[in-house]
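We begin with a single chain expressed as structure tokens, specifically the form predicted on its own.
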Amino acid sequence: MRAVVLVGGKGTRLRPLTLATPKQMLPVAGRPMIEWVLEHLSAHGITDVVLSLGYRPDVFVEAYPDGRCGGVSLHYAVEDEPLDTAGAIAFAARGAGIDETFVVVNGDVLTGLDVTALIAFHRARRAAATIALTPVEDPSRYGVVPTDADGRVTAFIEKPPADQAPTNLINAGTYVLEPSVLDRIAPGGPVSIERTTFPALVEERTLFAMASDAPWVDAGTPATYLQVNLDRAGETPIDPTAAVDASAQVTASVVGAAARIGSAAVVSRSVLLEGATVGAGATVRDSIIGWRAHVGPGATVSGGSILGESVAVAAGETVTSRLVPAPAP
């Protein structure tokens, strides 16, 4: 089976890390996020993936020059202009000649969803499209999807106020689509699958959804990106090429290749990307230190701060709940 993976966004919520690097190429526990996504698809019988690209497509192409990643064959569909979700799916699928049932996933969603079961559910109901659902505490950031007893979607409500949401089951960003859905998506301009395509299928009673309580995270925010790194780090979160002084305290953190942590430094619930350095006596808590960024001796970085590539925090300086450099207004 084939799949379209949406990776075209600029990842603005994760700036400054994404100023030059696409979100899905950011490392998660030492490997690019996209590799986790594709390996999961491969485990469920996906053999061929079309990456729907927009922002910095060259980074993906250069990273996987042989057209293989995560056990699947890769193809690339590069948008000249943003086409929104449905437009991007149709552009990629048409360009790849997809003419049978296919899977769509958002490339910044890391999940343990049983994709095989989702495909079987879709086929059993002869659906035009099927959405994976997941429960969340606050559904107001997402598309809320109430269904009937058979799983037929009765409404598709995009980002409702929390006190008006009819369910806490939200669109989890994995779909199974029939090629007939592509006929609904006009070529040449942006179309939203959440606001245009899915509501039309609700009217036709051909949109279904399957709920799952499998692990799920939208890794596109600083807090969730940090958490997914910690969750997936396993028992060896310190890269063997990193140098950690024996007197340093490193707890619940991911330390990347060639990173260095000085004497008496404290690093807690944080991610140090490749080449990052933390000076003697410095403290890093609940933060992300970018590639080759430097936290000077005695400095403190905390409160969900993100240091971009090669940023330097001076000795003794305090950085709390900041993005450095700050995103442009």
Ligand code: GDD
The other form holds:
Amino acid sequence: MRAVVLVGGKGTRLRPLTLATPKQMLPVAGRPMIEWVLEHLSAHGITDVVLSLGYRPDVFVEAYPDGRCGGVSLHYAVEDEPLDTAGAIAFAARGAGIDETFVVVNGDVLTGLDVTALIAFHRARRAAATIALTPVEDPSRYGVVPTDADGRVTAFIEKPPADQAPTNLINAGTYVLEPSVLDRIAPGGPVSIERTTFPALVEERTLFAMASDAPWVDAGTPATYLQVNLDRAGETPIDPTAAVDASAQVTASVVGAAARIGSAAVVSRSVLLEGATVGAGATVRDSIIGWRAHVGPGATVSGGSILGESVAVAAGETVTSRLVPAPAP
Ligand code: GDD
Ligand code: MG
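Would you mind generating the form predicted in complex with this ligand now that we have the form predicted on its own?
Below: every chain and molecule of the assembly, starting with the one above.
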């Protein structure tokens, strides 16, 4: 089976990390996010993937020059302008000549979802489209999806105001689509699957959804990106090429290749990307230190801060809950 993987967003919530690197090429426990996503699809029988690209497509194309990644064959669909989710799916699927049932995933979602079961559920209901659902504590950041007892979707409410969500089951960002759905997406401009296409299918009663309690994270925010790194790092959170002083305290953190941590430094619940350095006696807590960024001796970086590529924090300085450099307003 074929899949379209959406990776064309600008990743604004992960700036400054995404200034030059698209979100799905950011490392998760030492490997680009996209590789985890594609490997999971491959394990469920997906053989060919169309990467739906817009923002910095060059980074993907250069990373996988032989057109293979995570066990699948890659094809690239590069948008001239952002087409939004449905526009991007239709552009990618038409370009690749997809004319059979296919899978779509948001490329920033890491999940253990049983995609094979989702496809079987879709076929059993003869649905035009089927959405995977996952329960979350705060549905207001997501697409909220109430269903009837058969799994037929009764409404699709993208990012409702807090406290106005009818259920805590949300769009988990994996879909099975019939090619007929493409016919209803007008070519040539942006169309949102969440705000236009799914609501139209609700009216036709051809949209279904299957809930799953498989592990699920949308890694598109600083807190969830950090979480997913910690989750996936498993037994080896410190890269073998990193140099950690014996007197440093490193707990619940992911330390990337060639990173260095000085004497008596404290690093907890944080991610150090490749080549990041933490000086002697410095503290890094609940934060992300970008590629080759430097935390000076005795400095403190904490509270969900993100240091961009090669940023330096001076000795003794305190950075709390800040993005450095700050994104342009
Ligand atoms: N090619 C292309 N073009 N891709 C895009 C575009 C575009 O114009 N806009 C967004 N994307 C990609 C992003 O890169 C991402 O992989 C995916 O589409 C979803 O966009 P996000 O910006 O991450 O959306 P979200 O997280 O706020 O919400 C979406 O995902 C939630 C689940 O994680 C929605 O689908 C929600 O309904 C859903 O609950
Ligand atoms: Mg997202």
